[in-house]
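The chain below stands alone and is given as structure tokens, in the form predicted on its own.
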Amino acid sequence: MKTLPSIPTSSPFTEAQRLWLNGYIAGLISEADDSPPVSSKPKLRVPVMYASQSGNSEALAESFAGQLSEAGFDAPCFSTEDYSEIDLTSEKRLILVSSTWGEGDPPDNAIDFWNALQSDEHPRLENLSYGVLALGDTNYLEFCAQGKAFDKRLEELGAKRFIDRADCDTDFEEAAEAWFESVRGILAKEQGDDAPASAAKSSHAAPNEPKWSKKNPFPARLLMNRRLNGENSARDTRHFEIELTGSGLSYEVGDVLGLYGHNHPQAVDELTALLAFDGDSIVTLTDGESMSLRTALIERFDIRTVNRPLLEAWARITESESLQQLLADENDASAVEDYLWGREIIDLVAEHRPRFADPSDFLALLRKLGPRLYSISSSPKAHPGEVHLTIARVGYEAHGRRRFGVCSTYLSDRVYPEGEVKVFLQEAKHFKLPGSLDTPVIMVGPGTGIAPFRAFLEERKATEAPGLNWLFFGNPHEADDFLYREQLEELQSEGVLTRLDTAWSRDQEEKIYVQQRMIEAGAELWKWLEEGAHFYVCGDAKRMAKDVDDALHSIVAQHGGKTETEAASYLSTMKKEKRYQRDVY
């Protein structure tokens, strides 16, 4: 028989005092004695890390770590650049979500970690199980290949897939549920749960999950349509004023706007006409909708893209020779590329003449008409209830064809002030002013790469932040190409913009882009940098921004008086320490 503890009656209490406590105590261990025990068993360790450029592959990990937590696992989340606090030769299992950026590379904050994984020092993880996600684009020839390489060298090194990778396009939510619904079954058998892998499946953020998101994009009144570049410009920059009063949606500067558009009624026509499809015939979606094929081609799916699989799909449709001759050599990806260069589905279509007995067989090659995501030019306290965007109108001609942009002319042409376009925000993390309004920023935004750093002045400008601002920008002519001209000369001579120093390339003989710019001014810049400065670039990936990435490096290295090494690591840190960011498409 278990014996109680009691309070002695050399203790100070008073008699009644000491026999209610006693009952007291008597009581809880009651209480104990009738609760289910409390198990022993360790919990199961599955780390999660992330390799993320904009943000999707973070947010994922973030979600699968808290669902994993919540089914009781020990599941830390990690980004790839803070490997170092995770010793993956003592690890039994690891999760492991990487997107791609640019062809094929690394993203910035996984940089450290895939040189360290790829170095012929490494150890060896003969003990280690791992799944690898990958996120990617269909759209680029190099698809997934991060989380390809991730995947593939993680085996070299000895270690052991629990579970097959997934290699995810843009609309990639469905498919790495279901990944993870698979995954969440492998560990809680191995953990030794008694309940289904759907049963353990968790709410995890579900209570801040907003009413308008992706799945559900709020409708939007568009308030202002206003072309930026002069007469004479042979560009069309349109600035875009989109209200969400009563949305309930916030952002911060240095977020993103997805919009959702349409194709261009005269492409769906042509194409229609070309595949002798009626335009007016009823399909049925795979959600079971039914709707006109003509409708279902502008507002639902993508009519443009040709990459690869659809490729390899046509070729397989139409038997054409030529196709399959192109796509034999799977080591000559240069080809391929060449020959995708300005094509649409349509040049397919009249190249090489598909028979589909039903309009669903067509369909079912397309992928769906997902949002364009764009960087916002607005700071919310500057305009309360508006985001704003600054958007280049694409429409060119490709293999005798008219090309129409789907989103930027479907805002530009087909959406009238006080119209409807379905929108959604989306956290840049990767992308923030710094926490200090003391520090010094500088932004190199040529094009539309303005946008961001235009709501990075105006936030800056309502904060009162001290920290000074400087700005480089470019463009063809400053005549016509001088992107908010006006407002950008209203915050110098505030004091906001602290500095502004452009290039305009097509006005000399001589072309001029902001990474000359950059060099030019490398003395003032590195002192910028040096007292603390956070670097930022926005804009086109292949080209300007790897330019100013090497114009960066030439400039540490000659006024920091360091070797090429020691200017790589100087910015490597800079980026772990969120100093160098880049938001680049």
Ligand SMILES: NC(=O)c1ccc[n+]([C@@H]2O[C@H](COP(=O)([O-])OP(=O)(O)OC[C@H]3O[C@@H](n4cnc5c(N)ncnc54)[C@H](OP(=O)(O)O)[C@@H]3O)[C@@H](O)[C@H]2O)c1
Second form
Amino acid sequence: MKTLPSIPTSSPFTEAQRLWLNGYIAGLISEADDSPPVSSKPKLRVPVMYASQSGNSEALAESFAGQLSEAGFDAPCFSTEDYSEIDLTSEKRLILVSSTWGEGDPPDNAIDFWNALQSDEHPRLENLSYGVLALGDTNYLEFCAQGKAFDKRLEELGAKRFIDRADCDTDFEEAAEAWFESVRGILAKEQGDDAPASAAKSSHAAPNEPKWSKKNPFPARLLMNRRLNGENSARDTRHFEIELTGSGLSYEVGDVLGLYGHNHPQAVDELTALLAFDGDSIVTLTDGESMSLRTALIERFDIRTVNRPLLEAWARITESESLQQLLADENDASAVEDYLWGREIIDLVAEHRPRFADPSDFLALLRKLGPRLYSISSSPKAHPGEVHLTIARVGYEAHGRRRFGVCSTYLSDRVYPEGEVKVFLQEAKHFKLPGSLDTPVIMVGPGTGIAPFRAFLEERKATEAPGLNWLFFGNPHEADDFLYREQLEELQSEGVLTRLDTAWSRDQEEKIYVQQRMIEAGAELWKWLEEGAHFYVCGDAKRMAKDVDDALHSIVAQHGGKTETEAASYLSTMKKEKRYQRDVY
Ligand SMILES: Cc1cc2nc3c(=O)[nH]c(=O)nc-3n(C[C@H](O)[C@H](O)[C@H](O)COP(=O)(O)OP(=O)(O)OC[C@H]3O[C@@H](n4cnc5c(N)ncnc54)[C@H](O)[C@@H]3O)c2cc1C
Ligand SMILES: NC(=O)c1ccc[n+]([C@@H]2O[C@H](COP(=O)([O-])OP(=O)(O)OC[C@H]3O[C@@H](n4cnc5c(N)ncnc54)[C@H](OP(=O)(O)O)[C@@H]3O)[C@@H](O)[C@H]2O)c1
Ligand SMILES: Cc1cc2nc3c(=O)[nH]c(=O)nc-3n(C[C@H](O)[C@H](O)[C@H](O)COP(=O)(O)O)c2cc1C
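Form predicted together with the named molecule structure, per the form predicted on its own context:
Then the entire complex follows, led off by the chain already shown.
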């Protein structure tokens, strides 16, 4: 708020003279001031909170808060991690944007908030009116589960919805903006704004929108595709180098690269043959663009994933009794989950043959082919103008058919060096090296989880960071699956990598995993934590990250002499202080 210059009470003027002079000065200033008149209306307060793992909900919440502030609302933006900074019992309004992770779980930054909200002791929220925007992915059976859970719990606590929740799929941008338009309309009315909501729409974020983005990816040159496993390995993990020169794109270690792949042409041809479509026939997409059906299926549509909405549509179209039976019990998700395991659209077509009058009726059932995200495995300081990735090629057999992951096989097999790949950058605010170069770091990254830690180590070397670095790495066999072995050994001999603990899961009869190595080194690990080390985990979310978290709890309890509750609280504080960070998928 602007403060006007004025004559203080300590001046030699009489009180009457002082008041007159202050009025005169204010008049002069307001005549000369060409800024818009300051509204005397009190600002409506609308805090915006986000529960976010990979930044989508966070970016939306920041944009919503920015637009509301520009439209004259008092709209601070909070992470659910900082929930103690906001007293919901005294707030009147709240916008909450939440994604869902794991299998219907809250993102890491929302775990404590969600636990607090669920507690029987949580105070009632009768004065609060709220709106929830949920982000998720219909490929997960627990679609938008956390957003739904927040919505339900706030209602149970007595809060009133001022707008119905919207559940958004992976292409959430348009649906989120439409939901926010309605929010803005409701709030503008409440504030008594005369202008229609659409007129109040500000240009927030538009002027700074980067040239290359998820919507408009950069056509980058693939420079290198190198297999990292030995020839006897059953795994196929690749090292890719991509050129960013000329794009204006920049990143930090810890960030993620988004990449658009193409479906395998052979898979498309098999599908069109089964459906008795002509791949050369021309189709017009919803955005008005026309192309051959074959091209549309290769480049634009997800032809692999069967999710519940698609299964329901298929059951209707084919009038299949077995599918209808499978879907009948909405409360038993496990039967659907079992059926979907390893099945793709081509299996549905083969097992429950539909009749489509026109290919466009089939296309109308498909989701857009979305990008895949990859943890960046290079430091821009070590490789200016380049970005490196470490990707496991997904190939497996299911229900008698050979299957290929879309993006990992596109990059591995169908784009040649010098070829073009469409990429965009996604900042990972939740996965950053410590601000201080002196801070020690502990990294746990089995399999492709090594990716961001190669980048971290390159960065620590390039910045000559004196902080100690400890890496836990695991893979099936030492001889063939020791990814980046030479580089890691060199970093060790240079003193950059202080300690490397490896877990070769299949080099002996009993499986050995990284968490076992952590337990073995528990006393030392605890010492590092007490000295302020940051702890990072990357890789498989379903099993590894959970087991590593359990191991960390038991190390803190055993070596810190703590109860289970105290150990949980120790790690929760580490998370709040951003000393325990995860990039898991
Ligand atoms: C933030 C983030 C960072 C990531 N970083 C990396 C990284 O650094 N390196 C990396 O390799 N990946 C990474 N991933 C995973 C990556 O985004 C892709 O999910 C992965 O490459 C598979 O994509 P795809 O298109 O090749 O396969 P898709 O076509 O998407 O197929 C994958 C799907 O196939 C099915 N499937 C896979 N294996 C089997 C099996 N054995 N049996 C039955 N079904 C199976 C599963 O449903 C799986 O979801 C990351 C993901 C996220 C969210
Ligand atoms: N969510 C996902 O879609 C996802 C996530 C990660 C990996 N994958 C898929 O898995 C394949 C390879 O991925 P990757 O290279 O990253 O390796 P990975 O499968 O994560 O395996 C890396 C190492 O971790 C071990 N491991 C298995 N279970 C573990 C656990 N509970 N705790 C700790 N370590 C454990 C593995 O041992 P064993 O294999 O010997 O048991 C292996 O030695 C790819 O096909 C990839 O797509 C999928
Ligand atoms: C490992 C992983 C697990 C996920 N689990 C779910 C889930 O159970 N249900 C769901 O609807 N979406 C799930 N998603 C999708 C995310 O919610 C979605 O990508 C969202 O846009 C992420 O938003 P954020 O960046 O704000 O966290 C999952 C995504 C990943 C990578």
